[in-house]
2 protein chains.
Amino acid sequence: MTAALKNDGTVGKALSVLDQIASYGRPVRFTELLGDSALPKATLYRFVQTLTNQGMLQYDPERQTYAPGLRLVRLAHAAWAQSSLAPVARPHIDALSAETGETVHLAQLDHAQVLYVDKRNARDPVEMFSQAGKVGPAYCTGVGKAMLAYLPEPELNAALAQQSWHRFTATTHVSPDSLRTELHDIHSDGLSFDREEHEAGIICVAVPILNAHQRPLGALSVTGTTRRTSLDALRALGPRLKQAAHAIATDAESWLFPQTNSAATPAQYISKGETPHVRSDA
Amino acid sequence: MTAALKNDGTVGKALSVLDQIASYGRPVRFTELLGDSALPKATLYRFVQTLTNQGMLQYDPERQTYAPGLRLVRLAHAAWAQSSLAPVARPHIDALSAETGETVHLAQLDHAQVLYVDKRNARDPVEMFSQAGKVGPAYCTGVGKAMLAYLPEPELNAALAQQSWHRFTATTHVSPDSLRTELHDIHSDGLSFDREEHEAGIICVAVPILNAHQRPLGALSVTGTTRRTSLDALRALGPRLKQAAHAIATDAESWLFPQTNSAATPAQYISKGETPHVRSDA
DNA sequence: AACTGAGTTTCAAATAATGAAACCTATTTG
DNA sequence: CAAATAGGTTTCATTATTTGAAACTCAGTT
């Protein structure tokens, strides 16, 4: 059972076996998906049938494979660009990493888990590719607990509900009950740290990121190694970073759309047969 | 009519409204969509509303407008990590891009458009959404003739049928007749060159990136301005270009998928209630 | 108070989705 | 070599969903 819970039909379990598929991080074979599917087969074949179709998953004959296909990576763009915090929050986000020199994350929720828009990577070369589009939890990380903390009780409840609660390291939280007291926390200070509750060695300070009614819209942090900084170091990057999450919750709001172009796609763009929406001059 | 020619059902038309939606490149409101759109009012009016609630779309309920949803974020991050050619395709491009000090693109075709997959731009890092992701035309840039140069007739066709012909700059081609000609000199010195077609002072040589049957997976791009280099300077690259696109393509035939997990999301990242389906033991 | 426009809901008719079962077609097994 | 198996694909009567014209709601006008 994926996001597919409320009744939406055709289209909503078309979405759920692309989910489905998408969570294997690898290609599947049609009778993988089909014995880890309540769907019957020729029903569950017809989906991916129409998805691949249109590009939502693309087929490899040769191993006659599917995976997520390449029309989401455009969808996403368009995605990224008008519904993340990362296009305003981008100048704020470069500067914090100029001065800090360490590694900052911007983090969004999305269905109780944390998903990160963007990232400025620590000088070193090191890291996984992009980061953008990765998911995380949201129970053991410092913008997942920042973000929570400020979530409105009903809306907690059901993101708590939804935690996998595994235990990564000895300092992860492992029920609502020692976590909620820590978001009490939190909310109190306006900041919040991953305690190497993720990952063994891996330490960081986070803020919400707040709108003018204290939602939260997303969260930001620092994040070190505990062999090159320490908790209190980054606690001492707190007022910074309060600072640029307020900066960028006030241009988030403001900005209502740069109708200067420049996020879009020109017209020219878009081939013959598809309707152009945007209109570009120059 | 987007991409949803062929009939998919309702599926097909949800996921048209999808791409009519991240058409505009603004949020929009209701019934601009349905001005635009052919469906009927309340049939779009439920379409909308599934992909609302299905996390494929973003509603404002302050200005009462739709964009395209972060879910959309999280399924691209899976379809780059394999559908495309950038994981792979990283090592060597960073070396290019280290070697040269130019921008290096890597793209790929999606419906008859350039599909910018990866970019290292000499100076900034990584940012993944904001060009991966972007779309291109095909006939006027230096990745997309270097990859129409190798499709094979019938698609070369289609292909070429669906290009908007916009007369960017002087040297645009702006008919198949004359690009035909200059596709047929790619083809046989495996050299594509963008001279000012898309914009005025860029210029890039492009390589395509062939698989063992001489089908175009992708294409590879280092791009510069009139005032810093030549063409000629650019056609120097040429060899250096080749070995890399011949490395990618090889690397890619491979590459049957690192089991060694790293690409995947791990098991423990799911939430409760989604199905995990990768195991991740660490 | 009537009008307008944007958004939302209704409901019978039309259409599309469903899924059990049959059907392919390579590959493996006796 | 024949038979069995497994992965994938198609069929088709039944069933459930989608469809869309029209009616409704609720602001904000005029």
The other form holds:
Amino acid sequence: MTAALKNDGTVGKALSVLDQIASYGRPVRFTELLGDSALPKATLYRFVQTLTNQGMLQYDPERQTYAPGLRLVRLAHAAWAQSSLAPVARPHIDALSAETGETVHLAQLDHAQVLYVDKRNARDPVEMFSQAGKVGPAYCTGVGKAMLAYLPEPELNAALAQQSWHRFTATTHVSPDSLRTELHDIHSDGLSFDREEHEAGIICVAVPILNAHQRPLGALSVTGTTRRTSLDALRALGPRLKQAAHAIATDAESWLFPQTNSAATPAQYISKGETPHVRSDA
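Having seen the form predicted in complex with the DNA, could you give me the form predicted alone?
Partners and other molecules omitted; one chain follows.
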């Protein structure tokens, strides 16, 4: 049973049902959902019906399946525009993609895991796990390690406790102890690498996107394959990646906390058709 089911009451349980349905990656029948759920049948059915009535789920009467609803799509677009780094980072990752010809990722931490918020494919695209909107492990990805390395110790301890430590390849870290040594090096150097730790043949260099207090807002990476590049070649891109990350952090600071000529109140923003603390052209 998840923490949401145990601690967050009705809302937590409803969100857990949404998470469960989304995790299948396809429409799912109620019987299958019930088989994987910790909730009693009547309780689960009540949540599914309420979520469907609210547009958070959609029901296909012919196939008798449930899938995430269009209301979630609207909310996802709003979250992408208002809460992720993607709108601010777009011109910078466009430029990196054009310069390197390799895959560029933008990611943020979401409950100790990596959430890919944007991606540019290489000129010669390669099939890989990462896609915008997808969640991946933090302990064995370049972007994940770049962000973990700059977490304060209590937050790092909590994040490491939430990792699965599954061995994906021969080079995957399988314990916090082995990873901590590398995180120390990343913090010193500012560069993180994926040495085929999540997927065989996939390597990357990554940097954290840090705010003025050196806390990670996200991470940026350039990813390639062992077939056409090397870790040394990717390392050479480090200074350019750091430059882009700094530019994104600077733009994000202005986007989240815009400077104004006067102490405008929320009512003044609303009268101008703007949202407080969010730049209107973002």
